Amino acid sequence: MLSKKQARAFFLGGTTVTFLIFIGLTIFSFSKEQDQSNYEAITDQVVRGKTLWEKNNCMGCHTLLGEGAYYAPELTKVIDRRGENYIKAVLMNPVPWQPNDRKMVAYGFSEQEADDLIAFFDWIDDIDLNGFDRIVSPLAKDKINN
């Protein structure tokens, strides 16, 4: 039968072999040569466009690379579903944003702030998402239904 000794060394072993290849695979998954999110891409407007995300925690309503609240619609794919100018009215309306009687807060963005969100959309836009990028842009809504 297995003794106490035994025991721990399997469970002090298997940690510090898994974790190895955790952090391996870390390193991994950010080399140049792996990057899928065109990291280059990432401008100072795409930032701010970040921050503005963070700051308001938008992620607390909304879902964003399938992250976040469940309450309002998942912005990965935004831009091709609803196009600029239709967001920017969304994120510049002085009162709460509601086709369908629930409530987004009213930021009243000014026009800047709104265009670093659509930069910070668009860079989202075109990370390759291993085929989630396609269930949930309408752009592809055909080839989830056949």
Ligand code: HEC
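Right, and the form predicted on its own of this protein, after the form predicted in complex with heme C?
Next comes a single chain, given without company.
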């Protein structure tokens, strides 16, 4: 059993060591070498695409980086899966369409708006996901690919 003095020293020592480890890991995680955000590649076109994404509430149906609704497919790495031409055709389609019995709103984006959204998706695709895109359940893979 520890004496009161020993318990206090143990508590203060453990707290100090833990605090120093926390500060060290915080500094390490904010270092340039650990940055995975791809922020240096943000262009005006990417910003316009993100603005369109938010303005049209795309996250109300789709997920991006695992965040959003599950009604429509996950759009992380969508350019790798579908290609720019397919995405552009979907975005510029003037009539609603129903892939897999799920109705996609016909936004009828202009070519510039479609290019902006594609630039946003391309920027998202270049973020280092630490293997997130490879760790997907079989059920989720079916939903992503449809």
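Numbering follows the first chain given and starts at 1. A quick note: this is a predicted structure, and the numbers were derived from the prediction, not measured. Basically, rigid core = biggest C-alpha set you can superpose within 1.5 Å across the two forms.
Trainee: Taking the rigid core as reference, does the Cα of Thr26 move 2 Å or more between the two forms?
Mentor: Yes, its C-alpha moves 2 Å or more.
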